[in-house]
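Given as structure tokens, the chain that follows is alone and in the form predicted alone.
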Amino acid sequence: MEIIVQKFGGTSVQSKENRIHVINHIKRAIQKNKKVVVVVSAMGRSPEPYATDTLLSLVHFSEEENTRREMDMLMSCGETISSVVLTSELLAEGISTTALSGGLAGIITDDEFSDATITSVQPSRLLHELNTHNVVVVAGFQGQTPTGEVTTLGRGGSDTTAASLGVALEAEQIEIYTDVEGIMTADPRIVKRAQLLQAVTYNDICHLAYQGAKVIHPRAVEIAMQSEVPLRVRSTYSEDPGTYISRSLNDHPEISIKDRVVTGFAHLKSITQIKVHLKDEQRRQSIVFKTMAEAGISVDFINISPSEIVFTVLTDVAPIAVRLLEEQKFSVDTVENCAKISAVGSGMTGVPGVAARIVTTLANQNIDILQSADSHSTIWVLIAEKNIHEAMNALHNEFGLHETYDNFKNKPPTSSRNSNM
């Protein structure tokens, strides 16, 4: 039995017109003799009546009450409604279909309500249904504890559902459908010359996703990568193949790919830089990070020296961070309205001069670098948020990413679970 997992986001299923495109993708997979597991998100975004945020607005629990269990029961309803609606429409098209909740599909989680982690997938019921139906529609974003409590998976939960089911079922491919063409070399709302990445590695897409690219959740990529199940990110509204994600670009010799140092650029805004002055207080370095951890504040972009600690936090928690540090008698300075740009590419490993090109490009635009860091496949720079458009476009041009895919003439190959991944 050859299985394809297809995940459709909220905008893809929010209206009957949009769901016609969804049904057409499912039909094409069936015509290729595939069994299809369809994972769906809640229908649309607020103020759509069945969107998750709309459902949350129906209740007003007291902050003093621990109601996360009940909230998960409510939040899971959006995906359940979506799965039944799509099943009804598929049956009307003469397609043998049934619907399952995340729990019935075998998604087992811990009991961290509203942000549960999948601990195992038990796909026996799902496989049974696939033996008697062409399509099984699964409510995404949800699972259940071993005792049967309904849980939700937090941000990116439907992507995670699709990836987990794809791995458990040894699927031929996991397809993530969205309202954009696929993974781009940069955010096209900022970089007008951004190009579609026709093929990209798990590693590079993970880094791009963690650093701000929002088309697919990085946890879903990590899950697929562990078992080397290929992913494809594509548009609900076209038949174009989108972006193919696998272990290595060498798996696709028929695709004309220019050698590239940088695969793409991602960015994050609304960041505040915090400088903690230590003077002769090196022994108190650990107190800074302990204070942030105890407050549940995530820190990033960390530089430590004997005289100061520099790091960044999201702007909305910066006032809390500063207050807590000053209560510990630290002297603190902040730089608000910052943005983080990430240059991502496995091709930069061991290649000299990449950082120099980034620094020179920004200097030529009179853009100050407030902070920087690097790893073997990523270089990060912190700049003023007001310069984000100018910086992203200049860097994108410097590394020729607007030209990288001009010679792509062939579509990525049809994947196979048994191929040399």
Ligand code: ADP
The other form holds:
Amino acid sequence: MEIIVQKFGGTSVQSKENRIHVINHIKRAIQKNKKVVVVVSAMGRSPEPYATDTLLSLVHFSEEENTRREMDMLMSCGETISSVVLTSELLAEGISTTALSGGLAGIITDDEFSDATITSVQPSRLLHELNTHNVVVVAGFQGQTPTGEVTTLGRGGSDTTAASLGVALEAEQIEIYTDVEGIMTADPRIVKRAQLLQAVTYNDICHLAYQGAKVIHPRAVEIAMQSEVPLRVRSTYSEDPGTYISRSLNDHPEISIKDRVVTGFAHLKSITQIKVHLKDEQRRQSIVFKTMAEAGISVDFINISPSEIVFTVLTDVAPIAVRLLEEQKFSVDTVENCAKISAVGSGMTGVPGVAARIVTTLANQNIDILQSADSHSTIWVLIAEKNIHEAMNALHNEFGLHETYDNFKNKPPTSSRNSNM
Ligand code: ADP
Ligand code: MG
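Cool, the form predicted alone is there; where's the form predicted in complex with the ligand?
Below: every chain and molecule of the assembly, starting with the one above.
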């Protein structure tokens, strides 16, 4: 039995009109003699009536009550509704279909409500249904604890459902259908000239996704990567192949680009920089991080010197972070409204001058770098959020990512490296 997993995001299943495109993709897979496991998100985004945020606005529990369990029961409804609506429309087309909740499809999680982690996948019921149906529609984003409590998987949860089922079923491919052509060299909402990436490695996509490219959830990429099930990210509204994600670009020699220094840029907004002044109190450095860890606040961009510790946190937790540090008698300054830009590309490993090009490009735009960091395949810079458009577009141009794919492919392999110094 050859199985394909197809995941459709919120806008793809939002309206009957959009779902016609969804059904056509499913039909094409059936025509190729595949069994199709379809994973759906909730229909549309707020204020659509069955979107997750709309459902959440129906209740107002008081903060003191521990109602995370009930909230997950509510939040999971969006995907349940979506799975049954699509099932009814597939049946109307004469396609043999049945619907399953995440729990029945075998998604078993821990009990970390609203952000549960999948601990195992038990696909026996799903496999049983696939024996007698061409299509099984699974409600994404939801799972079940071993004792039967409904849980949800957090942001991007339906991507994670699709990847986990794909791996458990040893699917031929996991296809993530969305409202853009595939994975682009930057978020097309910020960089108008962003280009489609036809092939990328799990590694590059993982980094891009962790650094803000929300087109696919990084956890889903990690899960697929462990078992090397290929992923494809593509548009619901066309038959174009989109982006193929696998271990190595050599998997598809006809579409590989070997001289790409930067694969893409990702950005994250709503970041606050925190500066903790230490004076003669170096020995208290560890208390800063212990305080943040105990409060469950994740820190990024850490720079430590004898007189100062600088790091960043997400803006929504910044007031708590500052209060906790001041309670420990630290003197603290903050810079609000920051954004992080990440240049990602395995191709930059060992290539000199990439950081210099980034710094020079931003300097030419009069954009200050507030902090920076790098690893072998990523360079991060922190800038003021108001500069994000200018910075992303300038960097994207500097690394030639606006050039069409064919231009890229026809360039002599050394051309982009010669100018790296
Ligand atoms: P879905 O509801 O289908 O899961 P998402 O909104 O989660 O869709 O993801 C698709 C969106 O991701 C696009 O509309 C796009 O604005 C955004 N995005 C961010 N970075 C990228 C990127 N590098 N390539 C493509 N899309 C991106
Ligand atoms: Mg998504």
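Quick caveat: nothing in here was measured; it's all calculated off a predicted structure. Positions refer to the first chain, counted from 1. By rigid core we mean the largest C-alpha set that fits within 1.5 Å across both forms.
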Aligning on the rigid core, do we see the C-alpha of residue 375 shift 2 angstroms or more between the two forms?
-> no
Core-superposed C-alpha displacement of residue 57 between the two forms, in angstrom, equals 2.4
